[in-house]
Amino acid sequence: MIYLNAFIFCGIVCVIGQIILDNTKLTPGHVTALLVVVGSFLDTFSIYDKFIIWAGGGAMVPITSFGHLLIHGALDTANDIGFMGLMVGMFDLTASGITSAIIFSFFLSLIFKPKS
C-alpha cells in the first residue's frame, strides 16, 4: 500500500506543478521554488511529517522535500544551539545532496558539450 501512496503523493505534487504551470505565466524556475517554500511551510507546522508517514519514500522524493529538510534540519539544530542553529542547521540534512549535486554536475559537464 506503501508503493501506491507513494505514487499518488508525487503525482499529485507532478499535477499541482503542471497545472500552476499550464494556467500563469511563471516559468519552471519560479514553480520549483513555490514547491520549496510550501514543502517548508508545511514542514513548519509538523503537517510535512505527516505526509512522510503517509507516503514514505514518495514524500522525500518531490521538490517540496528539499524545502521541508531545509527547515527540519533548521529547527532541529536551533532547538539544540539556540538562534545561530537556523543557520547551521538549514544545511546539515541537505549537505550531502547538495555537494553530489555539485560534484556530479561538474564531472558531466567536462564529458558534455552543451549545444548551440
The other form holds:
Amino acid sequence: MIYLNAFIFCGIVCVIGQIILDNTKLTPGHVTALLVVVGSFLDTFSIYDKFIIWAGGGAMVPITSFGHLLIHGALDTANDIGFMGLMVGMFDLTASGITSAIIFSFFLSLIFKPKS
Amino acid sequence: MEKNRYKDIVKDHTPKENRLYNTMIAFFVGGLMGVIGQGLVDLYALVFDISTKEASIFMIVTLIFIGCLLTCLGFFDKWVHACKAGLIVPITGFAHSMMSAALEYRKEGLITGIGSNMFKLAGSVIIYGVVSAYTFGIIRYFLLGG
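The form predicted together with its partner chain, contrasted with the form predicted alone above:
In what comes next, the whole complex appears, and the chain from above leads the way.
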C-alpha cells in the first residue's frame, strides 16, 4: 500500500513542477528552487512529516524533502542547544546528499569526457 | 507591420508541446521514481538490518550516484528531454545539474573549471533552501516553540 502512496505523492509533486514549466517562462532551476522553499514552508507546521509517514520513500525522493531536511535538522539542534542551533544544525541531515553529490561529480568528471 | 507578420509566422511554425501528454508522463515517471525510492529503502533496511531513517540516507546516496553515472554516460539528457519534470524534480535532477556543470567546465581546469562552476546550477537550490529554512526556522522557534 505504501508503494501506491509513494507513486501518487511523487507523481503529484512532479506534475506540479511540469505544470509550472509548461505554463510559465520559468526554467527548471526556478522550479527546483521554488519546490525547496515549499518543502521547508510545509515543515514549519510539521505537515511534511505526515507526508513522510504516509508516502515513505516517495516523499523523500522529490527535491521538496531537501528543504524539509534542512529545517528539520536546524530545529532539532535548536531544541538541544538554543537559538544558535539553527545555524549549527542546518546541514545535519542533508550533509550526506550534498557530500555524495560533490564527491561523485568530482571524481566522475575526472574520468568521463562530456558527450556532444 | 513587418515585425508583427514575422512574429505570427514564427508562432505558426513553433512546434506545439502537448501539455496533457507532458503532464501524464511527468506523473508516471515521477511516481516510478518514488516507488524506486521506497523499494530501495525497504531493500536496504532488509539486507543491512538498519532502521528506515538510515536506509533512507543510503537510498538518497544511491539515487545521486545513479543520476551522476547516467549523466556521464550521456543517457540522462535524452531522458530529461523525454520525461520532462519527472526526472528534474526528484533528487536525480539535483545530481544531474551538478554533474553536467562539472563535466561542461572540466576543460577549463580543476580549480577555475570544476571548482568554481560545480554549483553553478545546483547552487540556487542550496541557497534558497538554506535562506528559507533559516527564516521559517526562526518563525517556528519563536512563535511555535520549536
